[in-house]
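Given next, in structure tokens, is a single chain: the form predicted alone.
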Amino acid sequence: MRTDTTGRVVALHLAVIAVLVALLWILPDYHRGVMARVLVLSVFAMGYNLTFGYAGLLSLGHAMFFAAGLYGAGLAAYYPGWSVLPSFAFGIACGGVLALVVGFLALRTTGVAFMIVTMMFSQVFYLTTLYYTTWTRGEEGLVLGTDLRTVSLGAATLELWEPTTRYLVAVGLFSVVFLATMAIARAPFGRILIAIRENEERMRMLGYDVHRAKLKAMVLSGLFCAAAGAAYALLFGYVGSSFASIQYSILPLLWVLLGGAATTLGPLFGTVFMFYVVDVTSGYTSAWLLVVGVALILLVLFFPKGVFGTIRERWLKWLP
């Protein structure tokens, strides 16, 4: 039974990746560009889902991890002129180190206190990006030229600003994090996180190092979010303080809740749904927020645990 379930889960994830690759030749140019952006933001949502969905840690500060990757990669490419791969790696490292420090301090608290502490750290990061406007240019941001977003591979070059390349790189990053999330969710570590979420005291009584497990989840989450931020800077060529604002800490929470917390497919669905609802409705009416609100209310009423969380509970128990 376990092998059969594993086969289904792996096949489902590979099928999703295959569909995303196939969309390259199906979608028109505009929607291909939108989906590239959505896939990068889905990685951000998957990073958030690791702490909120699996470990039960409600954070309002994940924008700082996304922005750490964004600024780490963007500033490294813009000022010293680092090439794409070192800049990307530096952005991920920045997010990982920040997550380690913030997690070590914030995990001394729980519940609402944890939420407030993470929000405070995030606001400090946001204000820092505004304070050092000489380097960051604040809300105006930095624009990375096409020459800074070109990868040299021997005699060949990879132009990240070219639409097809950008889409395929976005799919590649999404696929890596998507499969990594699946592996984590089905591994003993993922089961430990879920058990901590359900009953932390019991896990502590059983001898598990709860703080260490949570910290590990925070660091992995920070790495995923930073990878999304670094990819966003290098693929779309913009680095700005708005990505460190409280809005970008609330958005992944919304995406995960809509798609289904502690599901691997939920972050992708939630991000796609919200992005397109806003995009389509804003083109028809200035009251698009009202339409979005009604859509969200209906979704929550009929899918109380998110779309894939409810599907798993009611029909497909094997969904990851």
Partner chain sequence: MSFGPHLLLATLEGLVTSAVLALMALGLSLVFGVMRVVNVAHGEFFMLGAVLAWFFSTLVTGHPAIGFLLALVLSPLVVGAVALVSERLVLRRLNYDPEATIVATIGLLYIIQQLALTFYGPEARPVQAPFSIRIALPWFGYSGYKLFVIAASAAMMLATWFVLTRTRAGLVMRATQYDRETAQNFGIPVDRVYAGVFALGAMLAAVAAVLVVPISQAHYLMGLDPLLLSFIVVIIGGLGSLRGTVLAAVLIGVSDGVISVFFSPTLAKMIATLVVAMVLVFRPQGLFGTAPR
Second form
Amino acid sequence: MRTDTTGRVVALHLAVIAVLVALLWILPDYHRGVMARVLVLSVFAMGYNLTFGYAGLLSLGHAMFFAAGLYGAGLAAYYPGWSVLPSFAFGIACGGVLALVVGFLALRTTGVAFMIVTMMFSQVFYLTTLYYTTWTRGEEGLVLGTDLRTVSLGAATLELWEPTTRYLVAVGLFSVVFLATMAIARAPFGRILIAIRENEERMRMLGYDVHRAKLKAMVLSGLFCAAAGAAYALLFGYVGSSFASIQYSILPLLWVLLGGAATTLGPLFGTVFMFYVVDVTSGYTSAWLLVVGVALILLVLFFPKGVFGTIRERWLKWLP
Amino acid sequence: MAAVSPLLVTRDLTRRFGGLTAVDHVDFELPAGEIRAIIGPNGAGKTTFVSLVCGRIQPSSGQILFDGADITGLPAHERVKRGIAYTFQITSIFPNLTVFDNVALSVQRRLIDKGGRMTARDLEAGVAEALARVHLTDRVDMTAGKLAYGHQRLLEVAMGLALKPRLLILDEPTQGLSDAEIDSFIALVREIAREATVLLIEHNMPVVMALADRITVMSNGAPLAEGTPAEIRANAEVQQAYLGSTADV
Amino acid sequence: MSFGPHLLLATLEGLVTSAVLALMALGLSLVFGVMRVVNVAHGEFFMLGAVLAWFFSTLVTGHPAIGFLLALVLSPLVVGAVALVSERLVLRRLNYDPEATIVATIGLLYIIQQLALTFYGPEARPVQAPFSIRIALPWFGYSGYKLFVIAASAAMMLATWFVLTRTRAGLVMRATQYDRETAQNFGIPVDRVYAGVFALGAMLAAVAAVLVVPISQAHYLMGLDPLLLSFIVVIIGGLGSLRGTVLAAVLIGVSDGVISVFFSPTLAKMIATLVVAMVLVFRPQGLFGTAPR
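And the form predicted together with its partner chain, for comparison with the form predicted alone?
In what comes next, the whole complex appears, and the chain from above leads the way.
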């Protein structure tokens, strides 16, 4: 009989979440603020990991899905003055629809062409945010006031700008996506995605509609990334077009590569690590671009499986 | 005339690559339950022909009927769902996944198509059954790429079997196998043939003679002769075109 | 100014853009065609060429043409050397794996950008044109230098065409592009061809940059837009098709120029990018090229 690893996998993931909650009392204020941001961005990375890591689709356009959530939620809150929950839902829906349309078109191509097509669609999105500057205020961006970021649930009110609440909401969103990724990775669907990455032609001859499976992965990935974007707008109150720039398509690639593609823990690790590397080095030099560039090259040259990919290969084969 | 219509029929099936006609107006019939071998010299169009049948490549013209229905325009994955399974000439497995996962991909395909909830137990049972038939049960947790070559071929067959196909296409399955492995392979195909129709491309003549109910000889993209192993052995034209003077079969 | 002359002006401006774009896209196309490497850092080689052009032109005093010529010779050489080093140290070690090289050239992009920011600074700096003749047209005066850019680019394209089709080096490159393994079996040093092609591609971008700095200034972020436009040109033109590259560069450059004059440049870029993405989705072999093998 095969050993069942479900118990320890679930325990490990719950332990990670418990540690993140505990950090609320351990971390000083500054780092709690940083970690709230990092957790939201690692949700973005987890979304990217689903397509890049598991399904093997190298996209350079995921900034558009993050930005779709950011603008969907941000604009809905700013202009018609929607409350937090509808804005958040609208942001996620925007990302899902965009991923469906972009995925349907871009997945007709593979490999390098897929990368270029996704990059171009994302660039169109970025230019669109600049073109409608009267609405978006372009790079300068919109600032959502604290009144727009207060949830009233019956008698209770949740003030999303307040550091403790913000941190806990970030942990909450992270946990949902984190556990969802774990479930997907271990489900038949996760096996299908990995197998498509490994041998697409064989999958077709096993009777799988490869295009459809990839499209599903794209939409899920778009939903995760948009959830991160929408949460970013509502937690930190800033909506700017720099989040749609190509920079933000490359960063999740870097985070996922560093932590380990197709691992559930990799995106979190990669995001935390890179954020702090940039944070620490910026004390000595402003050359954070150099840090990112050197990190990318060293990773592909010497460490292509990333931290958790290597751990899984060497020691813990059961890591999802 | 036979009362039942054949499982697989091709009419006027043609495929050109540039100026080369790899499959040339082929009319072909395969009754259900038969083991059919396709033989012929290299470049006769055997692999192209079965690739047309399973949908890996599209025909230039002609028609393919499976179980009476026209499947000419269907994508490969739809044909697999209807019961056509193909095992690759060059071993095509998922080398970085475990043996379990390789076969599980076939089993879950079948379970999904059947509808309803797929349980982990159903999945494990399906995998265990397929692996038992090719005697790979003890290697279930190995990484597929680390299997010996002969075992990789068997894994490939297990992936086809786990789909529970109605038509199993085997493209040179014994290539690179040892004599002992070939013997157990012949037994395996006989067993498979109790439930499925088998279309076999094979160079190894003893295997063909041992297994095939009927043989189709292809040459230059078209069938040259068709008949029982004994008829083919006696056919002078085939001797000439394919077997040459060294007719040691 | 009435509509006709306005259109002529827009077309001329577009042709200048096309001229620069064609050179840059040719470099990108060569590298992809021969090595199957998508060089995301190509725009930064362009930027580096421009920044170095400014640097070299400030080394000498006297007539602006002296500084310009110095830059035209030295800047591509330095950029070529940088490309050669990165090819040897990084791309070759990755065995030219398509996806790994994309990630690596993204890394290269950031490194070059940061070095330019650190040593050159965030300012935009101009280089003086080698001559300042204005051609008097009936409706407006036009910069003679801009016309020179068009001519120079055309000359460079012709020279490249000659090298590719009429010389041994070109034959070796085409053979390697066609079939790497066979080329190797025929004794072609594929390894060195790759290094040379990568350097050559970067040098073409640098030449384009030196030509452009007297018109638009050198700035450390100037690489991204031309990179995207070159991708567009290479895709529309079809890979490995010199004729296609030129035609596509003219098409993109002129329509960019015309739309930019009459509409907003952002809208122009949006439309162009979207159209090209669609071309790549529905006609991956480009509009002028033939399907890849």
